[in-house]
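Taking the form predicted alone, here's one chain by itself in structure tokens.
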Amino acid sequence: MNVTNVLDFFPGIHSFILMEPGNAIIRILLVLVGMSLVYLGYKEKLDPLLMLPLGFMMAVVNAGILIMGEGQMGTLFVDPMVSEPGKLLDALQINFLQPFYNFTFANGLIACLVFMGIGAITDLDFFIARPFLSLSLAFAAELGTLLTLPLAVALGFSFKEAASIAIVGGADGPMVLFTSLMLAKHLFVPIAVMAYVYLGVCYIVYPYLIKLIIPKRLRAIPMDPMEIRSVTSSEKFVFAIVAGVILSLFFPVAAPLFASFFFGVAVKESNIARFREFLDILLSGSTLFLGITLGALLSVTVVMDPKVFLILILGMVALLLSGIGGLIAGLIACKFSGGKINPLIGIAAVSCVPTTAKVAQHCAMEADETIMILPHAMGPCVAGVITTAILCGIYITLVPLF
């Protein structure tokens, strides 16, 4: 029995030998990165709900590459590029994640399901109590979403591609999924994976950004949670219904996102136990399959796309600029309030609910462990979801006109 016959028993190893050396090295690195994400999720350095499934599938999909028909390399997980009806039917019968991808990712359903679950756990008290402050900070925290668009165009991306990358600055995963599917489906995989990995990185990067911009004495400004006026459940319920209708009227292309989020809020405030239990399970299940599918999509063939490196850089730039915008707005709010507003709540306006609000609280406690600013930070955090959805609607409506 010769070496070739032996390798036929181990097609994964055989595929390594048949690959170009550079691709083989990248493939090994992707396996190691995936395993690292699993470890960081396990240790809760990154969000375990997403990093565990994403990292694991990223590792195994790159380990499980084999020689397919006609000598091409592929996997038995998912093929995001297949579209021809005959080939798609074959893929749906062979790739185990193909049905989930085509019937929940390709049409934006997964983004809406996650958003509905997020709405069901979002409390509008702090946003409704101080809407002007919350929205002012949130619009400032869209700095990365706004500036990355012309920057990406200058680097050679089309307006549709640039808008899909720029929306990463809003730090809201469902919005990134929805926008990239609507405007740049061919770049959906790298943009979506990059966005969700970077949202986890916010835990690590933003505290350093905060210490660079906000002096310790300002990070230690106390904000009494009791100062927030009481908001009734009826107010929140009415707001969810009215806001959902009005925003859908003005930005109908983003109506599925508005409908999903505000319906989740309405279910929470109407306190329908069965619906709330279902949405809780729905959010957990959607997040699990979101991570699994995104990880399975991140194979070496995707990473070797020459545009991916630029997308990675631009995504980080978008998030950093948004963080800077939120912190500068926080400093301005602190100044105009006579030092009564802790500028850290500005970082919470980068809308990754509730990650950035927790980052603000953590950094405040590093300055003074007795401080509790989390309730105040949740107002801008929720406002950030709304402003990012508005920009999503604007981009999807206007960008195709260019």
Contents of the next structure:
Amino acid sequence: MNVTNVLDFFPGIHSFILMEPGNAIIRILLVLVGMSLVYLGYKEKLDPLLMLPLGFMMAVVNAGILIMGEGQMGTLFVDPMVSEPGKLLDALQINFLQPFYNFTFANGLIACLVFMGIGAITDLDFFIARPFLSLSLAFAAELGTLLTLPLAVALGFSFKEAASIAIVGGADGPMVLFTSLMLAKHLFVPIAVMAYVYLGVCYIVYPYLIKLIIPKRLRAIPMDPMEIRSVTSSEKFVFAIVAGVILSLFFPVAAPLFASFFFGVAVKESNIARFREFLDILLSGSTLFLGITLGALLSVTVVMDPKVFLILILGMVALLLSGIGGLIAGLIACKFSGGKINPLIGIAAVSCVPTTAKVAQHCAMEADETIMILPHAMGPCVAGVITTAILCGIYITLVPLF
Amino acid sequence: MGDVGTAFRIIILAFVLGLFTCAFIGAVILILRRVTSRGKEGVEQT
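Previous: the form predicted alone; requested now: the form predicted together with its partner chain:
Below: every chain and molecule of the assembly, starting with the one above.
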């Protein structure tokens, strides 16, 4: 028995030896990054709900690469590139995550299910109480969503690809999934994975951006939570129905997203306990499978795509620009209100409910331990979801016309 | 691959459409506020 025969007993290790050295190094790095994400999720430095399944599967899928037929490297998790009917049928019967990928990812269903679940836990009180302030801040916090598009085009991406990358600036995973599936299906995997990893990183990066732009005395401006007027449940219910219908009328291509989100809100406000409990479980289940499938998609074969590096940079630029836009709008709101509005609520307008609102509260408490701006930050945060969905609808409608 | 000039035209159009839609949604909220508060007054009167 020679060495090659012994290695045949360990296909994972054998595939390491047969790989090009560069790919093998990146494969090891991806395993380590995956394990780090699991640890950071476990320690709650990053969002554990997403990072635990994503990081774990990312580490495992890169460890479990083996040599398939015809000398090709692959895994028994999922093959996102397979499209030919015969091969797809084989993949569905062999790869254990293939059914999830094809029947929930590739058609945008998972994005809609997650969005429905988010709708069912979203409180519209603070948004409806101050709609114009919330929407103004949220629209300013779409700066990255807008400016990244021409930037990506300048770097050689098509309009559709650029729009899919730019929507990362809206900091809403379901919207990124939906847009990339509608406009640039071939880049869906790297864009979606990058977006979700970056949304977790918002926790770490945005506090530095805040300290860079907002002086400490402005971060310590108190905002009385009791100032927010009470909003009745019927007001929120009627708004959810009307907004869902109007936005679906304006942008039919994004209607599944609007329908999912506002249906979730309507279920919450109608207070039907059975539906609410089901949507709660649905959100947990969808997030779990989203994390698992995204992690499994993050194999070395996907990361080695030459476009991925540019997508990584553009995604970060989009999120940073959106953060800057939100904070500048927060400073303007602070100035116009005569110093009554804490500019930190601008960062919450980037959306990513409720992460950015929590970041705003955390940074405010660093400046002054006694202040509570979270209720005020939730208004722009929820408005950010709505403005991102609107821009998603506009891009999906507009970009194919050029 | 597209050109940067057209990309800017797309985002200017997206900005205007987005702004209009946001203003519309804001106006809808204000109208609904009036309608629902009037409804409440009606219930109180009866």
